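First comes one chain, alone, set out as structure tokens in the form predicted on its own.
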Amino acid sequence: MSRSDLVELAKRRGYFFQSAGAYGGVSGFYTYGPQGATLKANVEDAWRERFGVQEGHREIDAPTVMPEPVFEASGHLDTFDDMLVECPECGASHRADHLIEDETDIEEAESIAIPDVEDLIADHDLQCPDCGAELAGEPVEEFNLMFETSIGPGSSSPGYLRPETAQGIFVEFPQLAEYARNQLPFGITQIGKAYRNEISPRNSLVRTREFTQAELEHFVDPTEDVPDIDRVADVELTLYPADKQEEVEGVEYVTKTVREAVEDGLVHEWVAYYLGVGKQWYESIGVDMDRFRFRQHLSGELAHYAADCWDAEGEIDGDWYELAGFAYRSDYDLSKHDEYSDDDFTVFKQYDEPKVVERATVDPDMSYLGPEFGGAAGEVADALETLAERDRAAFEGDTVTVEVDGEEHEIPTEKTGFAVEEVKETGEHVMPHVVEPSIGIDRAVYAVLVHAYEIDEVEGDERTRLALEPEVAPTFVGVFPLMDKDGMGELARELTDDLRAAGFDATYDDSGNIGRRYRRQDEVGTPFCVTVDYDSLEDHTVTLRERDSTEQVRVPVAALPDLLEDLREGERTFADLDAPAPEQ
């Protein structure tokens, strides 16, 4: 199969294809048709269920716009950029560190230094794409990805389309760790559109200028709170850590179960567990193990908020693309909204019994401090409030000394009015930890779509086939008439509608013969197809197949919903089900 196959695919049977066709279409920008729709939610609704229920978080849907000060304490204003290289003839900006993975043996370009990037392109003598023009000698620039946008009128209040949905989480903190009576750990999903302003997007759904995320925050005590190894323990990890990558023979990997990872310290236990999550779950969504595993970022390429990170990647066409990320990102985002905003990110931890403690305490001298340092009094008696909690013998000596705002300022120290008093104290004031699992739907569903993707053969014709997995396909069953004549129609849309009511999604389909019908269902993925016959009107029984082994068999009316939803368990397979009849 090539990417073509199935992008004319997905366009014919209404999964996804370009946006805005009738005015040329727009890069980076994808419409879900029918099925793609429903296979998206389908996906989404999967996700809820194994990383929100059966973990316990809850979810939230927060604004895709938000104002230019989240971003300026996130770090995304400063730090979230792609190397940009601009064609000198054609004009047509590129992404540098793909075109280096794109025309030489290098993978993870991005981890690379701009003026490394620079030499490569020299080195390698890499052209413009486009219109072939030399590239060497040209600068790669930083390019920040965010959207931005004003909010109400005039620009006195810019914003910006959120490139993550975890902010939206974030900057809530105080009100959502109240809705979690401050008691920690606790998580909290989301799943939304997210924006990113690529340099060249690519490869249809892979990479897209708008897509949905679906990301948990796991907020917990750093000092305290530990995974559930046992959930994950026997999972089986395919890992391709840093040092691996390194290496300049070859690709090898290392397989452990989660524990093993765990006890060798390879990953982070945090990490390692919800890494055994995610491979559950893309696994039971239809993503192909033998063509998964999971990348440990090199030091390079780490998010500047992360403190380690693997991603979880999928093959596809023979290059791996991320499907995910799933980082450990220590305090980083919590202190920071802490630092910038008027708000409290921390969680109070309760003693079991109260503590006696000392504590440095400062009672500065304002009168003194007002002449001697005008405004920047108030800021000089917070620094010294600062230094007293952290370094108690900076106030030994005759003066104490503090930076602000780059200046350093010196008090005398009988001026600070520090002291070291006994207190009790009740508890603790902590600033949690965030583990987080993000995952591309858009990824995900393309990995689905490529991984199902099948061409084989019945009764000596070539059939393509969607081997999608139940729980995910956006057409559960097709119901047919053999022919549209002697109430077998009637019967068949009468089933159809008898089967949506039972929370199926089912299709009705006259058009053609019965096995044109059955390979048009095998192409957009549907599992079972049901056919209603002059027996169906006799006997009250109609032919079920199978997707896969186009196998068949005859089962009574009345029964049918509660065996599909057996099928659709898991609770039963079709194999266990009576021999098959002859093949219409």
Given for the second form:
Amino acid sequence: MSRSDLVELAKRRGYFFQSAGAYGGVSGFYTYGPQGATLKANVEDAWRERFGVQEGHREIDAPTVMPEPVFEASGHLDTFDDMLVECPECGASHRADHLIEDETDIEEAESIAIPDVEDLIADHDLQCPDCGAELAGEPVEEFNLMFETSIGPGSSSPGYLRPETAQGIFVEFPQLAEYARNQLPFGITQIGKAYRNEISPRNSLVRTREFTQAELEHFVDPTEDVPDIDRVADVELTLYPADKQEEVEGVEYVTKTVREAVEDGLVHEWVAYYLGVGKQWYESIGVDMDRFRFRQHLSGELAHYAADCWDAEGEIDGDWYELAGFAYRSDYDLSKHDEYSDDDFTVFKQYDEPKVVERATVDPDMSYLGPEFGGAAGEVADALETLAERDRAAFEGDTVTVEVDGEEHEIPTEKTGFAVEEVKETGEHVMPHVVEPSIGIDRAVYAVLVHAYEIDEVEGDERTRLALEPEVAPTFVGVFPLMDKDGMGELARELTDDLRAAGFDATYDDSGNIGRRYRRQDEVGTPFCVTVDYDSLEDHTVTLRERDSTEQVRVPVAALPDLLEDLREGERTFADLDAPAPEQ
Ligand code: GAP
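With the form predicted on its own done, generate the form predicted in complex with glycyl-adenosine-5'-phosphate (GAP) in the same format.
Okay, now the whole complex, with that chain kicking things off.
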């Protein structure tokens, strides 16, 4: 299969196509057609079921536009950049690291520093892919990927389209922690649009400017919470650790179960847990596990917030693409929002028994500080309090020095009221750590389609089929009358209505011969077809045909809904059904 075969099929069969084609289209924006929108919704539902319901996490729905301070705190305004190089001849913009990866043997060029990237462009005589002009000597610059907007009239309130759904969870942490009764661990999921002003969007759904993310932020107490590894202990992982990427010629994987990966210290236990969940989920939606791996980020490649990260990657046309990131974000995000906002981003952890602890306090003599420091007296008092908490030894001499607004002030220790007291504490404030499985839904949909695309031969004829998993296939069953006459059309239409009422995505088709109708549904990816014929009018049975094997079996109309339900849920396979007969 070539990439263009799939893109052509996707357009013709209503999966996806470039948006606003009537106006020339804009790269990086795609519309899902009727089949694609349902496939995507089914993939999202499967994600909700696996990462939400089965893990006991709750979902929120935050805005896609957020005010500037959120992204100052998160670090996105400063550091969410890609490397841009512009063609001196035609003005086309390119991602410098992608040019290097495309034209040399170097992988993960994102982790290379800009001056080295400029050297590599010159050393390899890289040219503009659009017009062929030399790019050597052209400056490589950081380009921020955030889409900026103005909130309300005027420009006094800048806002940004969120580049990840995660920040919508982090900024609401104080409310969410309250909802969780301040009990760690707890997880919050969110699925929705994210926006990145990509320098050069490419490979259809793989790199777009508007896409859907499905993220889980699992808040844990790093000192005591551990994952329930037993739930995924035996899931086998194909791992591509950083050292194998850096030190070994060619590609060498390490295959380990989740438990082994944790016990060997290869993967952080929380990350390993979600690699197990992630693998189960990707397999359930139809990603081919022979074309799937987890690759550890190299140190220069880690996002500004990540302490460790493994990407789920899928192979497409011989290249590996990132499908998801599984990151240990430590307390980076919550600490930043705690520092930049007026809210408290910690949780109060109650002790089982109150503890008696020593606490250093101050009770400054304001009749001294007032005349001495005037309007700054209050700030000096606050600085003394902070210093007492942090550094008791600072109060051992005759004077204490504090800094306020960059200026040092010396205060006689006797005027600070410094004392060390024994107090009973009932708990402590904990800054939770975050483990984050971040899944790109569009890339999951694309991998599912690419891995489902197959060409085989049926009765000497070549056929194209999408071998989609029944769980995600947008159309579940096609219903055909042998011919639309003698009551067969009415019965097939009635059956279609009944199947829809029973919750199946059913389509009715009476155009062309039966063979053509089967091929049409094979190409759309419909797992089952039902044909109503003359016998159906007499004995109330129909032919049920399976897409992949093309085998057929005769079943009573009345049994059809239960049987299809079993097939969809994986309770039975087609081979379990009675006496399959060869295709007519
Ligand atoms: N909150 C973490 C985060 O956003 P990321 O690795 O930047 O991490 C997570 O993005 C996932 O989102 C990626 O693995 C990918 O599947 C998807 N994604 C990122 N940029 C994308 C783009 N431009 N087009 C389509 N999907 C994208």
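Computed from a predicted model, the values in this text were never measured in an experiment. Residue numbers count along the first chain shown, from 1.
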For this session: Select the option from 156, 115, 424, 24 that falls at the hinge between the two rigid parts moving between the two forms.
Result: 424
